[in-house]
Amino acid sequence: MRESIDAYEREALAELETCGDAAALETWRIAHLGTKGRLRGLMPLVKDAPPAERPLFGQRLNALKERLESAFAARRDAVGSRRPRPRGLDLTEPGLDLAPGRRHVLTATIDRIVEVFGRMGFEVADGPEIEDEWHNFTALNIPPGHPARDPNDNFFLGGQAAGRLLLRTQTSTVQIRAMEARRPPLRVVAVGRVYRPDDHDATHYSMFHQVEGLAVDRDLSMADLKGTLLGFARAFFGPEAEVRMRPSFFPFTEPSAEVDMRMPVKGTWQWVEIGGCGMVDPAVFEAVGVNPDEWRGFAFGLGIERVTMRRHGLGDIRRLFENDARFLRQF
């Protein structure tokens, strides 16, 4: 039996030496190392050996397998190194120039927004896109039964960890996590994706981006909030930019306001609604263990797609997510 294995090894290696191209090598590999190859066919010989000699035969077959695999790899490398160079190939010819890359228009807008608020003393904060009801609703003073919790207006994922899980509907969740992690005073700005089950059309998309700002300190007021937004508007859009605030309602701020900014749109200055703002509601402070009698804060949320579209004169939000290189090269 040992002689049979030795004879097969010599035969297989001799046959391998005659393989001169990739096709012949592959035929040899299938014939000898494949799942139905000759090496696999030797395995039953181990059962036919005397019990005391079976371990030795098993070791011999394993060594043979490694020897054939090593010889095959070496032969394959040798054959590959002799591969003839294709005719007409000029290795000195310069390659094709790659088109210059650039940041996506949304990414460029986000980077610019973060840079402006960074100069104003805001640190960047982050939070998960999969949230629980506590951070997305309860801590933001949105009680059970509120229309904002309607399953038709949210992407609920199920699960019972700290309440049902969902894709966050606003970056306001980050202000809750920031106040849970740090004690006041603080100034943070968070940028990220949010999700709402809207039908896709020219002005709606089920995923979009928001920037959320939060400042907590003693003696802050609506004047500080408007001054911050005005400073951002003039740094981002130019010295002629203006801000106006219209009374509104949000559960997590009191008082609350809609924010309009006067920005250049296709060469003319226009008023554009870009988000909401207000003073942090005392109930939100209490939810995260901050004393509302000692601390005051303001928060604002701006829609990044809205800013990008109006600033560049775009009429369809869907163009921002199609990844059409011809469209993106305009910016």
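Rigid core (definition): largest C-alpha set, two forms, superposition within 1.5 Å. Positions refer to the first chain, counted from 1. Remember, it's a predicted structure, so these values are computed and weren't measured experimentally. What changes on going to the form predicted together with 3,4-dihydroxyphenylalanine (DAH):
Core-superposed comparison between these two forms: the C-alpha position of D21 differs by no less than 2 Å. Here A7 counts as shifted, since its C-alpha moves by at least 2 Å between these two forms after the core is aligned.
Core-superposed comparison between these two forms: CA of Q59 displaced by 2 Å or more.
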Given for the second form:
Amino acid sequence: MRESIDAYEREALAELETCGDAAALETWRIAHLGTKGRLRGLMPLVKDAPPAERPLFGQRLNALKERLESAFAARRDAVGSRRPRPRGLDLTEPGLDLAPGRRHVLTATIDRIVEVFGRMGFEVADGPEIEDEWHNFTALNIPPGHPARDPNDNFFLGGQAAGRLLLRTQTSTVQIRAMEARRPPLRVVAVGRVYRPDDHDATHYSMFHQVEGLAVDRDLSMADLKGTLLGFARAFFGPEAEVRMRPSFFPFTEPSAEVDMRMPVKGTWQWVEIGGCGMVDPAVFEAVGVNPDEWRGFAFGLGIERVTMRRHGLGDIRRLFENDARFLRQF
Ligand code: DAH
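Could you switch over to the form predicted together with 3,4-dihydroxyphenylalanine (DAH), since the one displayed so far is the form predicted alone?
Once more the chain from above appears, this time first in line as the rest of the complex follows.
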């Protein structure tokens, strides 16, 4: 028994001599002096020894422990002193590899959209994501009982009382807020998040982004609307871009249309449906106290994820919100 302890001591000390840096020393310390280390593993042997030998055996193990600990401390000092700590800043240290940050692909798209509309004379307007029913529905000519108000299609906050709040389902709310805040003529764009209780899959997410535009002046027509959208498409996608409108229905515009834009999709030009538009419905003007006999307006709402995804050939909307740096670095 005594011999095997002697052998272990020699082996541990020899191994310690080969430790040349802090990491190796720590590995050694854990292997030998750690709570699950070899020295601890020897302790039960004391109990198993014949009673007469136990005290001696115990002393021997204590001595071994002290020996290993002091050898370890000495070795640590020797290794540590080999490279003196630099005083102040050590300019020879290699730097950290900090990958540069970048804007999220959606943020970059939003910034460009705002910039292009800005050049066309649109100011940025804003509104809250927690809205009331007046701004999300009523003032937008969406009457009580309209299917768009179905609790299953909205994130209502709070009870059933009149005037309850919800997460806005569309940025069209900002049309109302802009006209409540200012008298026409006006030209505004609003970008922001909207919320709908959709199950998440490759093309649906319960939160996404829209850009809303509103222009009010004395003699605006569908031609101005189309010209504005075309101007945007060409500035954003290039001079070959085209705009197409298909008749549709929205409560807050009359007439209403779906907007498609011909844009580059992974190198080829394709038609992509990107939102809705129309001439502001007189009922909307009346709701905000603007005289519909005096003023005309056009409005549009475009889906930002849709444009971004088609443009970059992305198949799954969820990737945009996972914040996986490997995905985001591509843009
Ligand atoms: N708010 C509509 C939506 O979320 C989009 C829209 C359609 C906005 C027509 C408009 C518009 O301003 O004129 O589906």
